[in-house]
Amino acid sequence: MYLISELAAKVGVSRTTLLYYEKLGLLNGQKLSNGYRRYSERDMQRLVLIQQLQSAGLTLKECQSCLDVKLDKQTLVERLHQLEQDIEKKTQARQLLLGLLGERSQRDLHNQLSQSAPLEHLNWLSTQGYSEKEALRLKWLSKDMNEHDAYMKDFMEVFAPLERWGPGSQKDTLNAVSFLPKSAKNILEIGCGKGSSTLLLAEHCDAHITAIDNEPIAIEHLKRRLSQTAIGEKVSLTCASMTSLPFAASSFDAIWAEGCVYIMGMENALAQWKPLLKDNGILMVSDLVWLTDSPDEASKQFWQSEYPDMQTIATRLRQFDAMGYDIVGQFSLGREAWQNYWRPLQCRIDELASTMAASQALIDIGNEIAIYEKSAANEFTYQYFTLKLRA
């Protein structure tokens, strides 16, 4: 026999725990006439069965009906299915401190935030010492704080030599160039890259170009190409972000931002870069965008990762006219514009293989190629729109 106080240690509850048990009939002390209570050792393993049946998630009212009648198995059922719930949180919460503990990969992680809280997500990578520059790498590319300078470094090793860092083709620059008034004078080109459309833009409208980049590897590429020409003074290049960009409001007749705005997001683009435009300014923009409502689900799956926002060409045109902009023109990249910039991006690939076959980043670059060359042109496409402010 065992006082209450001895019963609560052999078990390890706590003396007032047992008092409710008591309370709930689930257990029947004898009370001795000096006000004590005993209880016998069928009561100590009734209570251990109790504890064993609740680690398994039932509530006290579920032990109590398991102990009097037969078990109902579809209580049991239902606290295995939550049982499992429980444990795959516990597994996702295990595996993100892992990864913030820089002991496995973080991609779940910053997949996850891009798609359900960008800014925020944007906002902590500064708060863990990011630039802005890095921290839009961070989302964008390496999506890993542990690996992020290696990924970089092994990223910049595969495209620095390369003169394309996007699709694209003179002929659809070119086309897009012929939306531009004539009585353009002040051009601002946002993610210039190494300058392909920053010469024939230079070469082909009569205003000044003012190119913006913020790496700046590529900004020494494209003035040592300018230095070669003798349109190089119809330039100047600004080392800067575009979402925060240093130039006075209404500076520009038309901005030129090819294949970068989703750095940004196209709604935050088109708010922030409106101030800059004169009245009836020109925003000449190119958006990935979906080219059917049910896409390969590989490359859903793929995009739903890369560019969270990329919308259909419909819904594009929607958000350009409640934000106040009017369609001036608009087409689709062709697929020889992809081919331009994954044909040498894979050759690039292939020569680097042998010295980087571990690397993420070179697998990452990889497995885009093979869905540009599936579904490029197909099914998603670079469409460009040549929007005027509306007065």
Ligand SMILES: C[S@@+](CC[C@H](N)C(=O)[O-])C[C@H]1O[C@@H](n2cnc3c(N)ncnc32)[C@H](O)[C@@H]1O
Second form
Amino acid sequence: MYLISELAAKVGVSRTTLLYYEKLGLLNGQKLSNGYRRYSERDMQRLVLIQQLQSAGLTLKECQSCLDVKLDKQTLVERLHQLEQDIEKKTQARQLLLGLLGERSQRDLHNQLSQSAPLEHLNWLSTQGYSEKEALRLKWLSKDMNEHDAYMKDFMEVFAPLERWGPGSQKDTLNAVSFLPKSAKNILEIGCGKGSSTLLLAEHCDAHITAIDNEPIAIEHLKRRLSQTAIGEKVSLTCASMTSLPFAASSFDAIWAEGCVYIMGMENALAQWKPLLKDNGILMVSDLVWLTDSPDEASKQFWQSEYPDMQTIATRLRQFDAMGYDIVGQFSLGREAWQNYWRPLQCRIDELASTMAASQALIDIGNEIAIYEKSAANEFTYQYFTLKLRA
Ligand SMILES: C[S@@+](CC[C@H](N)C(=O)[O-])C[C@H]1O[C@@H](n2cnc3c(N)ncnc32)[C@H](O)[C@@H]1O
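Cool, the form predicted on its own is there; where's the form predicted together with the ligand?
Starting with the chain above, the whole complex follows.
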């Protein structure tokens, strides 16, 4: 038997709380002739149950009904549902702390941050001393601060000699070019890479092309290519980031961004690039989109980690409309354009496999190719959207 203060100490609540429970009828101690109350082992166990039910989200009144077997099933189902959501949040919180303490894989930590707080993730990386360029690469590619430099070295070893740094084809780029008005005289190409599209734009548009990329290797390569052609003078190159473009407002009739808008996020890009366009300016963006509402589990999990903001075409169209853009034309990248990308990439992986077998970059690229091979152009694809800034 316990005195009230002993019971309070045993279950970890205050004496006042127990008196309140008495008042509510949740607890019925045996009143002694000297005015003290005594509690049995069973009272103590009842209190333990009340505490558990409270932790499950039940009010004291609901606890009482539950112990009296009078609580309706619907209330219990609702409490269970809420409890499961709370547990999920706590699990995430635990994972975050484990990650920050270095007791969990860095990749899992970066995936978690990237999915739940992408902007704060970048901000946090910059406070760890990473430049914007490296922070973005860490977020999208290496996902591991400890291995970042080695990862990027391997990654560039794979990509540096390849012409294409993303899926695409001449046919698709020219299809998108056909939506550009002839009056477009100044075009900004963002994330030009090694210039597959830059050369086509210069050749097929009566316009000056300003091409930017934040990778010096790509800019140098394109400079060399342009110097060997007659259209070279139609192109100016700048090494800059798409997140802080060094151009005055209303400088361009059109902006061209093939396969790169995900890097800063579609909604961010739609807002930040808008002031650079003249009235009724054109924005051509190609973006990875879902072609189905029920993708294969492997694709779903892969893109949840690689591009958490991947959307359906319908969602992107709603976003364009909300941001003040009208759709001029759109089409999906065909399978051949995907193969243009992954086949040379696979050959490169095969070439390097013996010397770089354990490289995480190589493993990741291999996994990406496997998903492309299986489901690209069926479950997901790049959608080319030509948009016009509403007046
Ligand atoms: C997937 S590739 C696409 C290249 C090209 N547009 C194409 O379709 O082949 C993405 C390009 O964006 C560039 N990039 C990555 N982050 C960037 C940034 N913050 N600012 C500018 N370019 C960036 C990369 O260097 C790369 O050339």
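The term rigid core refers to the maximal set of C-alpha atoms that superpose within 1.5 Å between the two forms. These numbers were taken from a predicted model, which means no experiment stands behind them. Residue numbers count along the first chain shown, from 1.
With the core held fixed, the Cα of residue 292 is displaced between the two forms by less than 2 Å.
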